[in-house]
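The chain that follows stands alone, in the form predicted on its own, written as structure tokens.
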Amino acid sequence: MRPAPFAYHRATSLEHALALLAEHGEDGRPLAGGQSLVAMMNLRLARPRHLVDINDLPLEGIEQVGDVIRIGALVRHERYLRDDLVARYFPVIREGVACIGHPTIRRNGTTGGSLSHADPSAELPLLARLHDATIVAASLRGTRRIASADFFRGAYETALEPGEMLTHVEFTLPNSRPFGAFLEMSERRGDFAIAAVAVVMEEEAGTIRKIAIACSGASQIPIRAPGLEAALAGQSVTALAVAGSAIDAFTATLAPPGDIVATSDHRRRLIAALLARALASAGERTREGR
């Protein structure tokens, strides 16, 4: 398949990249990674008529600042596993990069390609609602954090305006070591999830004192379990093992899509399995310090 006609551009500095991509609006696309957009446009599922190519921009760092970390919209996925920062305050975003599909994805795909893609099934937009992380856009008209709450608003759509691109996203610090566990479930490893789960908790003296979950597969974004988060916080650790009830009680809540490959009373079913073994996991991962 060949895409549609465009015009390709390359971008100087930020500045020069906001200008074109305010000039052509909603003909306009930013280019880095290509995994994604260039794939769709192959398909002509997507057929922008101008390409802005921003892979000279100095958007590929990783740096704590304050009491967040930030991650450039150029990081590669492949950048996550061998990030120091990433690996002593996030581990489990280092787990479910790793589960982005092949190492060539990894190799090339970018954090800002990921989150603008807003696959539904794709593991940085469900690792961003993990983490409540903040999206930082910008645009001709200046620059505008969005809480990745309101981020996502569909399969494939997001809060970006015309003319505005996603530069960095951050994530705030953990308030002590934390710990979880990423699971998901594909036909084949590196293909697109049929569903996923995340976990991520803080404890102390045993007490799970803050607990993040959140999940794949059930909408066409990325959700979080709010009823279920409250019905562990202030719990033993070791409740973690025994959740089901409460797991139960989240996933009949859920009405996840169903499609040619799993009808959506499989996905709930298999959102609750995952949910059980990651919760187990990240309970024995704290009893361990690990």
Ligand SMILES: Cc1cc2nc3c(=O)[nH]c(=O)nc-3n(C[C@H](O)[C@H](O)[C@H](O)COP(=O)(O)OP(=O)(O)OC[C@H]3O[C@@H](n4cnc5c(N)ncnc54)[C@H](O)[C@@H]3O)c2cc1C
Contents of the next structure:
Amino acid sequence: MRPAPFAYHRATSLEHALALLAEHGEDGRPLAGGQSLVAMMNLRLARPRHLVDINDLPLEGIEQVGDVIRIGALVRHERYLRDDLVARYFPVIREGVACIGHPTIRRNGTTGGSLSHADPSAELPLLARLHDATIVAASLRGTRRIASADFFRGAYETALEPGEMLTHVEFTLPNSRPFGAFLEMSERRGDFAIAAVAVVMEEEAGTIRKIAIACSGASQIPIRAPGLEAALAGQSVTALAVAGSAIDAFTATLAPPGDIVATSDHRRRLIAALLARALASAGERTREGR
Ligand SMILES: Cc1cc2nc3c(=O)[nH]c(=O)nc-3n(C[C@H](O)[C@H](O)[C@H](O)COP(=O)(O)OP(=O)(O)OC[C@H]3O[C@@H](n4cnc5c(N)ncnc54)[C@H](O)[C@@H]3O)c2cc1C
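Starting from the form predicted on its own, produce the coordinates for the form predicted together with the named molecule.
What follows is the whole complex; the chain from before opens it.
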């Protein structure tokens, strides 16, 4: 397993990285944690002629800026698990990131790498979609803000253009303490998920004020469940435990991909079962305040 020949460039600043990416266009790729890219190069599924190592760029922060949390492209997965802002405002992100691979992957893999790689089963794209995150990309032409709904175009396909790199992702702060749950099913612990679901909600006096529901495994990109969200918004949190018919109505609209790991029908039933458990768990946590 050897990669096709390539040139290695270590970028010393964002401007330097963008100049290198502009110079090499389709032949250039940012190198972040290398967890996916190096494996794909070794298998010759990817053959970039120029690797632009971005690891020296100052993109490793998680900070609050106004009403958003801004997460740098080089924030490693494991950092989410010990960050106070994430723990306080985005408990579902923390729970989802804990499901990524195993410790070595979480220590090396980056936020920008995971979102740009856009694996249909990856946790961070699903969490970005759940929270309507905004993806910030830069190129020599300037900065572009892309809604997560427009960012994921297909399996391993995003709205990023040649010469462009993801610099940050922004998550809007909730108005009140959020509750939720993240659940996934994989063949073995640490494997990519066959299907995953995530729920986040804010409540007021026992009523669901706002709810977002997303899943992966249903399509080549993470999707939201707008009909299910509309059916539950404004209801008592107790409705979360008995959402069966609303879940059925949502999953009946899905045509999940089938492969050697799971048939389409198996994925649909899995998503329904995970949704029922995640919604019930979110409701229970809300009532118990945890
Ligand atoms: C054994 C194994 C198990 C794994 N399990 C999981 C799992 O369960 N869940 C999960 O979500 N992931 C999993 N991963 C993938 C892991 O999370 C990767 O680290 C991640 O998908 C890519 O991040 P990276 O920083 O390593 O990116 P790289 O491998 O460096 O890059 C991946 C792609 O993104 C591009 N890229 C990187 N950074 C940027 C940027 N800032 N802007 C634009 N393009 C960029 C690269 O050019 C490349 O095309 C696993 C990986 C391995 C090897």
